[in-house]
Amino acid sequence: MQTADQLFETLSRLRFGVDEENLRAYVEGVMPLVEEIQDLKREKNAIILAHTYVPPIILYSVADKVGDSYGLSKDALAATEDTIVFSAVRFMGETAKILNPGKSVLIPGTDAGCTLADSITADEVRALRRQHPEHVFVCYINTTAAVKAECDVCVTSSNVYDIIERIESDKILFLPDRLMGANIIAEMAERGVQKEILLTDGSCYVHEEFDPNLIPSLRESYPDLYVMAHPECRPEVVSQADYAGSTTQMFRAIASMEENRNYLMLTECGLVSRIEAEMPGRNFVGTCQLCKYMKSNSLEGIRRVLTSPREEDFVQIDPSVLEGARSCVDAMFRYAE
């Protein structure tokens, strides 16, 4: 746990921070809540997993593990605590429950949806199965447990290309992200891998917003610009990027790159905040996008689910769904490792 001075120093590096006096007052005001949550974790034998996109105050004050979907799935699988508080969105909490059916999994976000996860249902997957019985169904991790239960293999943005290539079948139906799907098709062509890949029509509202016309104009203004993009972005964006990868892959990649260089990060703003906090010296130009679902997480929400959880705060998965979903996620680990 960081002290008030350490927390102030970390948060003061963020470009979207407030002035020093107000930030100092905020940190001092929030420390009693941070200490209460730390005590509650010990009392409840709980671990807090937090996605990079949630508010930085959570990452640097109470989170035990921070990462992206794939990394946090592995952290959930390794958790020994009785209770998992998953500060992210609901489908991630469902993945933790799939991997830990005997543990309590709590979601502190007040609006923990996801436009990708909400874009397809299990009934729709079953209908697609009837239409395409010869295809291997590959689902992005941004799906509900019920959808995962109807699919063969789960993937994340960090392993999707390699898993698609390794799947023995040359007939793939990828769901639900049509933009990531288009990037998969382009990447397979680049690798010389011939597969028929069918797509459905979901998208991430955050990553869909990035305008491909932004990149050439910024390169003109900043000749040293290095562009990094998430695979959920439009293909017209990803094709212009110097580097495309998952949240964690981008975070690790930039650690080895130059300080005092201009970077454009085409993903949710939480990644920029983490880099500013942990790797100061990089200069970010252009804009990032906020995810309202991730940002609905708060320290107050974490305290609430640890003290007085409501029924809807618990992740509950029907046993008949759990078995199929676990098989889908286990297949991801087999292909990825």
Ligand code: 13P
The other form holds:
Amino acid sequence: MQTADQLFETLSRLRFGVDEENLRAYVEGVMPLVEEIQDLKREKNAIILAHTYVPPIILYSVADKVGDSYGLSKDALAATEDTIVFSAVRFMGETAKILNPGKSVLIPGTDAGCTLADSITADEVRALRRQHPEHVFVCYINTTAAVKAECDVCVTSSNVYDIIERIESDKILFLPDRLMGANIIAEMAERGVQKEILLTDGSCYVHEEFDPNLIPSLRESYPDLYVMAHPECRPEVVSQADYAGSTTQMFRAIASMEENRNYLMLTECGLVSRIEAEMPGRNFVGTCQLCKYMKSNSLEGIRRVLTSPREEDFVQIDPSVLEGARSCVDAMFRYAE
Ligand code: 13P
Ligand code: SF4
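Starting from the form predicted alone above, please write out the structure of the form predicted together with 1,3-dihydroxyacetonephosphate (13P).
What follows is the entire complex, opening with the chain shown before.
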């Protein structure tokens, strides 16, 4: 656990816009809550998994594992504690429960939705399967357990292109992200892979906001600019990026690059904060975007689910969908590794 001084030091590297005095007062004020959560974790035998996009205070004070949706799924599968507190959004908690159903999985976010996961229902997938019986149904991990149970293979932003390429069939229906779907079609063309790829109409409200027209003018102003984009961005954005990948892949890529360089990060602001905190020296231009669902996580929410969880804070998966959803996620691990 970080001391108040260490936490202050880490948070002071972020461009919060908070002056030193106020940041010091904030850290001192929050330490009793951090210590209470650390005690609760031991008492309840709980592990806290946190996505890179949640507020930085969670990442640097109480989280046991931080990562992207793929890495955190593997952490959830490997967890031996009785309780997993999944500080992210609900579909990630559902994936943890699918993979480790004997554990209690708690969701501390007060608004833990996701515009992608909320864009399609299991009934809609069943109807699509009747219309396209020959297609392999590939779902993004940003889907509910019930939707996963209707699909054949799940993917994340870290493995989507390789898995689509490796699937034996040349007929794929990818859901629910139409922008990632357009990026898949472009990447398959680039790789010379011939497949018919059908799409549905979801999108991430955070990543679809990035404007492709801004990139050329920023490149003109900053000739050394390195552009990184999440594959949920529009294809007109991803095609102009120097690197596209999951949050952890972008984090690792930047770790291997020069420090004194200008970067444009076309993703949620949490990734920029992590890089500022853990790899100071990089300069960021342009703006990132906030996900209100990820940012609905808080230390208070974590304490609440560890002390007095309500029924809706527990992830419950209908037993009738558990097996189908597990086989969809297991197929991802088989294709990915
Ligand atoms: P990652 O797999 O990169 O964590 O992405 C999940 C997500 O929701 C991005 O918006
Ligand atoms: Fe969903 Fe977009 Fe938020 Fe990721 S950033 S959790 S895809 S709404």
